[in-house]
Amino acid sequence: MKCEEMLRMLNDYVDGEIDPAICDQFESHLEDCNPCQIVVDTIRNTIKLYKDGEVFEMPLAFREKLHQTLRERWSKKIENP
């Protein structure tokens, strides 16, 4: 398997959706090809950072307005279910 083919199958491999037979070839290529291994690792790191991203500052004025709106909607819902 060539590096270029690896690149085309990168998504399937990273997502665990690769054909098992091809997966073996993919992994044996990784054992011998450090650059491809690094690309796989750094792609995974990248996805993980975005997936795990948590807190973000939310504008305080918006937060207050949001909670006020929700409180009003909640009362309305309770009154007219």
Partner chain sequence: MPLLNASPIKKDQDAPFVAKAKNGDFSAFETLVNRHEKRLYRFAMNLLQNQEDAEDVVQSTFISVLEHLHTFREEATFATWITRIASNTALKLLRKQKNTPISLDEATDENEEGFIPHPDFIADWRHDPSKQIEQRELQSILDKAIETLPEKHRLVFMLRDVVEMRIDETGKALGISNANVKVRLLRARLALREILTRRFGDESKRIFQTHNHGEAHSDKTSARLLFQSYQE
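Got the form predicted together with its partner chain; any chance of the form predicted on its own too?
Partners and other molecules have been left off, which leaves just the chain.
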């Protein structure tokens, strides 16, 4: 299995919704492909963080600066498509 093939089916793999024979191919590919291991681990960790429901509050000053920056960039994008 090539990386491109794996990436096309990655969500189904992580969700456990693909044929077990294909899972074997995924596992075999992951044993030898560090970049794909990193992608799968990152997705799994993201899902775990989401399911754990932990919420991290941003400091108020940072949040206000982020909102200001996003509004400015959005305005520029609208003005100059």
